[in-house]
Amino acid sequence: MTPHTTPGGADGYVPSERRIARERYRRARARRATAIAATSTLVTGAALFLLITNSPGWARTKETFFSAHYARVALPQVLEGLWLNLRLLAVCGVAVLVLGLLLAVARTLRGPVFFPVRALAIAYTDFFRGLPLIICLLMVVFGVPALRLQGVTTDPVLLGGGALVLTYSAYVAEVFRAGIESVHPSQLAAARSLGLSGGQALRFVVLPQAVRRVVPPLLNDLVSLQKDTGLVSIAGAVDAVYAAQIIASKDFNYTPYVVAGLVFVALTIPMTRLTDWVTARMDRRRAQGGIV
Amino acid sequence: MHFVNRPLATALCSAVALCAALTSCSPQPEEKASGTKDTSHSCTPGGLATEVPGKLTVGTDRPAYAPWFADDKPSNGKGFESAVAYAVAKRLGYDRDAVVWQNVPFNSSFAPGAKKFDFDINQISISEERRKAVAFSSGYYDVRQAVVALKTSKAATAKSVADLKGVKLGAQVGTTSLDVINDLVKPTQRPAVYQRNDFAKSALKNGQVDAIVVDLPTAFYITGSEVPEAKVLGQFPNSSGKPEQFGLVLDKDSGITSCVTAAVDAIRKDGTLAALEKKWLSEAVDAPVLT
């Protein structure tokens, strides 16, 4: 990559004719293959193209999904339906990382006085795992409701968000757990040889070591509840999704429905870049020897 | 010189293959539209051109809740839709045996592309905006509006439309019952929205909303049978002073669309729908108007 269209330059490095007639065949490949990318590109985007549009139903599915006067009358509702998908997704993921820690720290916790707490924590983990969270949804926001307890909520949205939190802190747990037990035991070890006590070596030395390594699934769960958190609307609280359904139910099109589901992509793509971003910052971190 | 054309060759063929299918397939769904229209003039009994050759396949939603239907089985021929879709398909010349019924859900009724029914049947309103979408038969149904509530609620005193507006209210999505809430009470409050009546009215019992909207005949059923702790306070006026119907809903290009609309014409003609209506919906007469 070193510039030699002068012969005998500052270093007095002359290449040869080789060397020369080596690097325009280069350039000329590479030429060659950037033009034939572009004009195959070119031409299936074109083909599919014509594709879609030369179909026999693309005037009425362009009419039902992509029109321009449902999209303006959906955008407004739908980001107000969003702003209760963003309140859930802040107020239910702290809990659910909260939760989560707790259970894993639970469940890994040794020696057999701690017997109880551990087979309660598996059992939690187990039970609301397993169950589907559109039933764990609706035996919270209708179930509870109907024991009538004095002092006990009814509002859809705070059921709803404690059903997701139940449900969400159970994978979040398993996720923690294995973080936690890929910490080599000769760690801790270490730790409580210093003179650490058991539980701080698990506050300074393990739960450090173990919540680095588990940022990038712990993110990915986030994106998932981020999606999930519309299914609250079961119980009759409108988020963007249902927004786009009450639109599109009451005069037949879907765009509503397209433009819900371009707005969670917008919302979903900065959160993968976040991920990427932690994740090299703490490759980068890793490989300077910052950790461990 | 081979390893140079490869991707060249590649993309070509490909191209190729696409604008072959592409030139294949979309003449053909033309022809057939075509094909349909033609016969679309003369409804000859147990004739017409259906999806399913000799039987009439009617789509519905499922649950199917009464007092439209009965048990959840469109096919038995009880409640009031099904009692009208078999009447109509006795005018078009179908007996029982041809009727073949489909679940099809509410959100898909108005898909765009092929149907798998001939007609569908499902209290859907008929309305011009929706009439882009789908073609409807001609109204089966005058269908009022009415506010459920619980004896107990705070709602329970409601007089008018205007006593509503305080009141936390719920309806299904996708209904009538829901724009009559936005459009005509414009409560305070956001309307509740469920994607079934079961959660409405699950919500109702536990006192979630105080009160909810659903068309007249559902009405008299909750209090009824299902949450008899609760009253229908009343129905809403006609505001437009069209009536407000439901229609069957076909495909927009069905061709059985005039066959369809004449039978529902000919069985309201020889009394047949009002018979039905005393015999099913008979309880849904006299409940006040919210003034």
Second form
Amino acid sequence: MTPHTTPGGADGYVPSERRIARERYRRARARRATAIAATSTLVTGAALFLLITNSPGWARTKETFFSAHYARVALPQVLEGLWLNLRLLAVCGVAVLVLGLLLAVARTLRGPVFFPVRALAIAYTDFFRGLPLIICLLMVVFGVPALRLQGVTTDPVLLGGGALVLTYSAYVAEVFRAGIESVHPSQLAAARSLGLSGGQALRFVVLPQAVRRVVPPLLNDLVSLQKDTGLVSIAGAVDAVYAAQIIASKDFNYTPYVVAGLVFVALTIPMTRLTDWVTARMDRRRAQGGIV
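Given the form predicted in complex with its partner chain, corresponding form predicted alone:
Just this one chain is shown here; partners and other molecules are left out.
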């Protein structure tokens, strides 16, 4: 691998024969791996297709779950109900981030005077992380109206959204707390030595670094929240899932449920790929020393 003078008089790099052979081998290996992966995927897919379509009950299953007629009937109503799921995702997502960050900050407060705040934050996080979401929804949606409190809403959409916020804020709080505790104490000490108060050091030094580090797990929680917005249907809110249930209950054909599921999958996949891209990007920047 030595430079030489080209006939035109300009110096250029000419790779050695060994390097050319190595690159040729790598390309050949990559092509072979791609061919093997494609072949195995096709064989597996064909085997599964034949296994399912040749099963004794396939005809009845196809009619019940994969009816083109019921899919065309259900799709407009499912998409109309999906608008409620998207609104819940937007509103609840913001509320979850804000409440989760407040809980995380409360758990990291130091000093005996803040012990009651820390204890309440710990109790809240432990309780709602351990409580199944479906039970939380049932308790809030049916328990709050039973109290007959003046000025308290009985709207199932608002109550269902509140239950989602209660549960997911506990999970997000732990994500934020992990990010805060991952910041080296020397960062806080350096900020205090420059004259910043404890609150200013937390706001301008610790939290920016902590939030950047936990973006991928936060996006994963957002994907889970997107799917779980469908659970508000148990309260009677007409979202994508409940719209599918209404159609399915008329003729006992479950194709609308499949349509609703595919709609949620179509929404989830782009967010999942975005999460993977952000994670890979942050890993590259961290490897290059671009993230503190």
